[in-house]
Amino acid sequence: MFEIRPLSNALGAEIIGLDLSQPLDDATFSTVHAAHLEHMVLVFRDQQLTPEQHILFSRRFGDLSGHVFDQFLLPGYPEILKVSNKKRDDGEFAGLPQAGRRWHSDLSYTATPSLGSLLYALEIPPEGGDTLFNNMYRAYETLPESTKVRLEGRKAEYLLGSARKYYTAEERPPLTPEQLAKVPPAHHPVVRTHPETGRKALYVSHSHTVRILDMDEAESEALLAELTEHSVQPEFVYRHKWRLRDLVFWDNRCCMHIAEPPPPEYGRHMHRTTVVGDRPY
């Protein structure tokens, strides 16, 4: 038997007493699913993951992409990103050291982005690197009713590097022209529907939305920085406590997420599997 404890009235669920070293029965895994789809993230506290585990456990919900950033994927374990600001005997990060440090949803930039993200943290900081996720779904469902209507059929543009301003060229390596060719500009709905739930949710991010389609660019800004203002108001964000070994596991079709840095005294290296999503409507 396992418990499962809400983590906060936003969103976020500990699963306690479930070893995910273990195979899941179909029963068990039926009743995490539910789970996930009811509180968006899930917290699994104290897991022993071999790569194979993790990746195991990862596929029962869906097919695993790799990543753009392919230089920082595990050898052997394509699945696996590899996050982590610990550098490597030749001075090179083991990992893409600065992931999401802007609210974000993973792989929204993609003309198929991701289902969820599993985070398994292998090396920890004593103090700060917290991860805050939000709920998309309130923040929709909070917006005024002439806002609703303003967003009703909108569609905007989702780009990798509309980020990089925030980042030092050694946090987040240029991309190659080869990777870049993997991430031509994508077009999704502001607001999605989930395809499970079948509840709408707000999409866009201070990360990877550029502007909003056939919207004239003062009025495009104005708009994201008001949705994207609404949408992380304290009273829709749960903040995570990295303890070593969580695997949590978050939903990129309801809520978006920012990690704090650690302080550069300390390292923290954590695996990252993804899963494949759909595309939104």
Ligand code: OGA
Given for the second form:
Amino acid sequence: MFEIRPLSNALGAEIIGLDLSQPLDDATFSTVHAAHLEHMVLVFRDQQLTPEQHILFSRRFGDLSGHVFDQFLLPGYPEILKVSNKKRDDGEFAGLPQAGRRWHSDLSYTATPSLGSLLYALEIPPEGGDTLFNNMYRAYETLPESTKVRLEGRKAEYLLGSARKYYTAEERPPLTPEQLAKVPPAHHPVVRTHPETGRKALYVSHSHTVRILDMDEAESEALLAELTEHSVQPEFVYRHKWRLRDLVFWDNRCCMHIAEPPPPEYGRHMHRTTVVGDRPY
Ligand code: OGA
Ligand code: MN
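Got the form predicted alone; could you also share the form predicted in complex with N-oxalylglycine (OGA)?
The next block holds the full complex; its first chain is the one shown before.
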């Protein structure tokens, strides 16, 4: 048997003693699935996974997507995105650097955003490089009633941070014109209903939400800033300090995350799979 231990009051639990390199039987899978819905972020410790095993476990939750930064897909494994601050011998990035320096939910800029992402730590720095996660159910539930009313039925426009020119070329390669053409803006509700739990969660982020539709621009700017600030207050956040061979599986439908860059002298190298989700409603 394995253990499930909550990691904070906000969200997150660690799973100790479960080997994901082997197929899970249906009973074990449903326990893991239920834990994921309850805790939103699961940290599976001490995993020894080949790319195939990482992909097979991820697929239990749904179809996997590639990524617009196709130069960082693992050769032979288009389901795996390399996230890395390392450079190759030829000076090119070894993976997507600065994977998420602003709060965001993965693929929220696409028409059918991600259900969840599974990030596997192959090399970690001795310090720094934490990933923070927040609880967007709680962010929604604790809004003033007047703000909830203001957000009711509202939609927003979402666009990839790179398309918004948030990063310098040193930090992240710019999108090619072909890549840019693949990520037109998407429209989603500002408050979404989680398709499995039925709970409402806030769904706007600093990185990917451009504007609230049908709202005066200044008002939209101010409201988005207010919502972000409210969403990431410390009581709603879990800070993950990576251990080597952690596999972290987060729910993109009810959390945001942000990556803190490690000191540049240390390498950090991860593999990510991304499970496709539903169109938000
Ligand atoms: C991601 C991401 C976080 C990190 O892979 O989706 O945002 O800590 N990365 O590298
Ligand atoms: Mn991300």
